[in-house]
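Taking the form predicted alone, here's one chain by itself in structure tokens.
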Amino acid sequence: MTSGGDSPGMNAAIRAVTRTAIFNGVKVKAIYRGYKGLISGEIKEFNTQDVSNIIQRGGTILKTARSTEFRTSEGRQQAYNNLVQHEIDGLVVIGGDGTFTGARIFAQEFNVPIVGVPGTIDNDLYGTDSTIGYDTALNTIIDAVDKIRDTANSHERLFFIEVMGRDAGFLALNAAIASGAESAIIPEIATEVDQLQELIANGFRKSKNSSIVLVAESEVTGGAQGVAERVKREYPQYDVRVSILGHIQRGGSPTAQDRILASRMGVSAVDALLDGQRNAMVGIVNDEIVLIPFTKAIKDDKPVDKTLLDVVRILSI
């Protein structure tokens, strides 16, 4: 099943899980709409044809939904009853930290073997170098920034572009490098440094006739709108514009990298269940598949490489 926010490459993971199970002589059942569908019993047996021609599609064919009911013991009991009724012995859940938090509680309460596959564009899960959808989202952002730069140059404006990453600046920071942006404002250092003041103090416009700054959509950073309003108050000489990329970042056909990553992780998730593994997330470290306990994947903060901020600063002169 897929749960939480969708990300490009989820369908590739669904395909890999389905076909790996069948390859190993195991029946596989698809749960629609995440934990909500597990509670309501939206469960269907899949065969290899059910996942044909989906590897190139964005989103998730299994749909996804939030489930407040799964947060209750009664809801989880109903979910377990449906597992028993459908003779399901183990779960592969594809999603982010919220998905794995629910999976960990469910596994502890009912002793259900669960393996997670990290599907989130934020790339904020500890224990894996990359998550499914991150590379595609990064490329989507770069494409959008390239287009915005055309109009920024034409009008000599300062653009603040908001990208996703509520608690993590991986998208903003790496997209800033790849798109040649002047700076990235990210939540990881927002409490340590006044990033806007630093940006202004460095004379960010210098010899340029336009500037682009990427801002993570965090409450800590204030988002692009919050930063822009502050510029209007404190530095009214600048012509400021805001672009919020929003859900465009989640859509689109997955890149080759995301398709390969999702396929490898899907195969490894089924292999892990067949090997008796449980309560763990499949990750990738130095191009090697690893298993990370849910507790570490959820609770431990994934550190951002702060030297990348220096890369942005150096290359923006």
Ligand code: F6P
The other form holds:
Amino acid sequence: MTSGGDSPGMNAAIRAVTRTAIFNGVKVKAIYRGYKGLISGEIKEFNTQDVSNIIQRGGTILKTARSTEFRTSEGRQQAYNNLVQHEIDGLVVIGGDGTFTGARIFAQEFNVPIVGVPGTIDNDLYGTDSTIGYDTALNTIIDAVDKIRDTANSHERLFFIEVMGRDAGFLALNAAIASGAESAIIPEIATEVDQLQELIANGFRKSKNSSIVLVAESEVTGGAQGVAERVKREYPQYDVRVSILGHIQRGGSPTAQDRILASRMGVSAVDALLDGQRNAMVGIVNDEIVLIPFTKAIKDDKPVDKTLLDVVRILSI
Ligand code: F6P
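To test you: the structure above is the form predicted alone. What is the structure of the form predicted in complex with this ligand?
Okay, now the whole complex, with that chain kicking things off.
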């Protein structure tokens, strides 16, 4: 199943899980709409052709949802009843933080073997260098920023561009490096440093006739709108514009990197289940596939590499 926010590359993971299981002589049942579909019994047997021609497609052919019912013990009991009825004795869940939080509780309550595959554009899961969809989202962002740069330049404007990430700044920070943005405002350091103040103090226009600042969505950063309002108030000399990229970041055909990552992780998830592993997420660390217990993947904070902010700063002079 896929659950939570979709991400490009989920289909490649579904394909890999399905085909690896069948390759190993194991039957595959696809669960539609995440935990919601598990509760309502939207379950269908898959064969190899069901996952043909999907590796290149964004979104998820299994659909996805955020289920409130699964948060209740009645909902989870119903989900378990459906698992038993459909003779499902191992689950691969593809999703993010919320998905694995649900999986951990479910696995504990009913002793179901579950392996997770990290699918989220946010890249905010501990224990993996990258999550499926992150690279595609980064590429979508830099494509948009390149375009905004043209108009920012022509009008000599200061743009605050808001990117997704929930409470994590990975997308903002690395997209800032890749697009040559003047700065990134991220939640991880927003409470330690007044990033806007620093930016102004360093004279962020310098010899340039336009500036682009990537702002990670978050209550902590205030989002692009919040930052822009402050600039308009405190530094009225700047011609400020805001652009919120929104859900465009979640769509599109997955990059080669995401397709490869999803394929490798999907194969490993099934291998792990067949090997008797459970309650863990597949991750990738230094290009090696690893397994991380759900508890660690969910609870431990994945640190951002703060030296990357120096890279942005040095390269924006
Ligand atoms: O977790 C993925 C994500 O796209 C976040 O970056 C974002 O905050 C959230 O999902 C948006 O969720 P929804 O699509 O439900 O509005």
